[in-house]
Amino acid sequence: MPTITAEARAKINLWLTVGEKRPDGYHDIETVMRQVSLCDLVSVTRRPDHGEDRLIEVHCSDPGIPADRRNIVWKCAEAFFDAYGIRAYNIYIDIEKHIPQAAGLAGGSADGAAALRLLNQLFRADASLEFLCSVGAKVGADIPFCLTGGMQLCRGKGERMTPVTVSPSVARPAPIDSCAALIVKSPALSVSTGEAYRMLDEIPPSPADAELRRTGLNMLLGELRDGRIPRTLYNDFERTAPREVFPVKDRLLSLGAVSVLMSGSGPSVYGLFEGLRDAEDARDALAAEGVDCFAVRLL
């Protein structure tokens, strides 16, 4: 019985604005999304089948999330099986969990693409990676940029991606090269991403964040092209956040962080650090005051 294994790796969000709610039930929105090296491990396992099986099995090294229908990877795998017509399979999926869940940093999305990946090869259904993204994107808005990976920014539901790069024109090593992130969950709080949407759909933004939603994705833009560590970060979600990440923030910003964000819908919050070390300083501050967290490297 073949077996595989992917990395299912974290991301942040270094800008995300929310905009009106599309009939579909997604929102519109506008959001600078990188991959970092945090990540779970996603093993498949093609066992034999009858000609008539359907069968998929999904483990759990957290036993608080669902291994059954109600897990991402499973409605992948059945969304992967659909698109290209398979009608007998027997599959056991491991997921091995590293990703806080409900945390902001598309710990489901990430294993939800690396299962795409794993049954394109078990399968050898050979998918361009613009399929697996149009099958993904069915399940979960996140799902595309998880397979797709680096820094893109993304629009619509989150489907529509363009990269984001360095200029060449850039001295290297350039700042941003060598930049790490200290992400911090609060193991007390997690946030529902449903109703996260729905409490900024009745809380308008304050009139310096307007002003912020403006100008701000352009000047994120150039600071990334031009190789800065970014400063100019911003969140929506942050107007409904749990009043206690705003401590986490200044926390990190007196152990040294050039900037500080929470990431998706929280409460995650991360720290931008000019390198890894100054991140591993950091965590190993917070590490001492209780506080569990993830010194990454950017990918």
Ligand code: ATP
Contents of the next structure:
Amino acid sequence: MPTITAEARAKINLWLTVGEKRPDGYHDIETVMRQVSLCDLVSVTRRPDHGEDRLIEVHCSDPGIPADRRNIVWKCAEAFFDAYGIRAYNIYIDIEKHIPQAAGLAGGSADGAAALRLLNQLFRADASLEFLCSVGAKVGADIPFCLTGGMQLCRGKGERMTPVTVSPSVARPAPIDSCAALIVKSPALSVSTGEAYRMLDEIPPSPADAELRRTGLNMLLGELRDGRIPRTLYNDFERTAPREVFPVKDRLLSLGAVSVLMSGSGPSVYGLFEGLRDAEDARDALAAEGVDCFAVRLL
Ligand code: ATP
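Starting from the form predicted alone above, please write out the structure of the form predicted in complex with ligand ATP.
What follows is the entire complex, opening with the chain shown before.
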């Protein structure tokens, strides 16, 4: 029985603004996402299907995550078989979890994206990236990004992507090439993404946030195209974030982070450092204080 395994990589948001709620219930967002080296491992085994079975079994190393049809990999597998009209299947999906769940790091979406890539291989569907993204988008707004990877400016629900790259005129390696992040699992309770959107709908941005929302994205994109470690980071969800998040940001700055932000709907917070060694030194200092954190490369 063939088994194949893929890394399911987490993301951080360098920018995230939330616009109006749309008639379909989603919000329009504008976000710059970057894949990082923190990853789960997803393995898919194709078992004999006897020509008529429709069997999916999921195992997840984290017992706190449902291993049934509520799991994002399960939903992605069903969406994949549906899209391809595959009527007989018998698969086993194993998820070795390392990405904290409900933390704003797209752990579930990353697993779903990895499952789609593996199923595409195992069932020799030969789907294009674009097609897999359209299947993934039916399950979750972050899945197209997780399939595509790298650094993307995402609009719409998050599915309309434009790659962000360092300008060819910039001498390489540029500072951003060796930049690393330290991701801290904030002591705040995990945040429900739906609840975070609802809170944002009710609280208008302060004048300072409104100004940054207007001008900051172009500044950030300029920093990234120049190959600099970005300083103009912004996340609307910080406006409604649990208060435990802010001392973590201050602590990361005191440990030498160039810039800091909460990722996604939180509560994870990250700091950007000039190199992996700096991020690891900061990790060691925080780990000695009992703080859960991960030093990661930007991919
Ligand atoms: P995002 O940044 O995309 O908003 P997140 O990092 O905040 O996502 P996830 O870790 O993706 O959140 O989990 C969100 C919810 O999805 C959790 O409550 C969890 O129970 C459920 N879930 C389903 N499948 C998975 C999976 N494979 N891994 C993690 N969570 C999953």
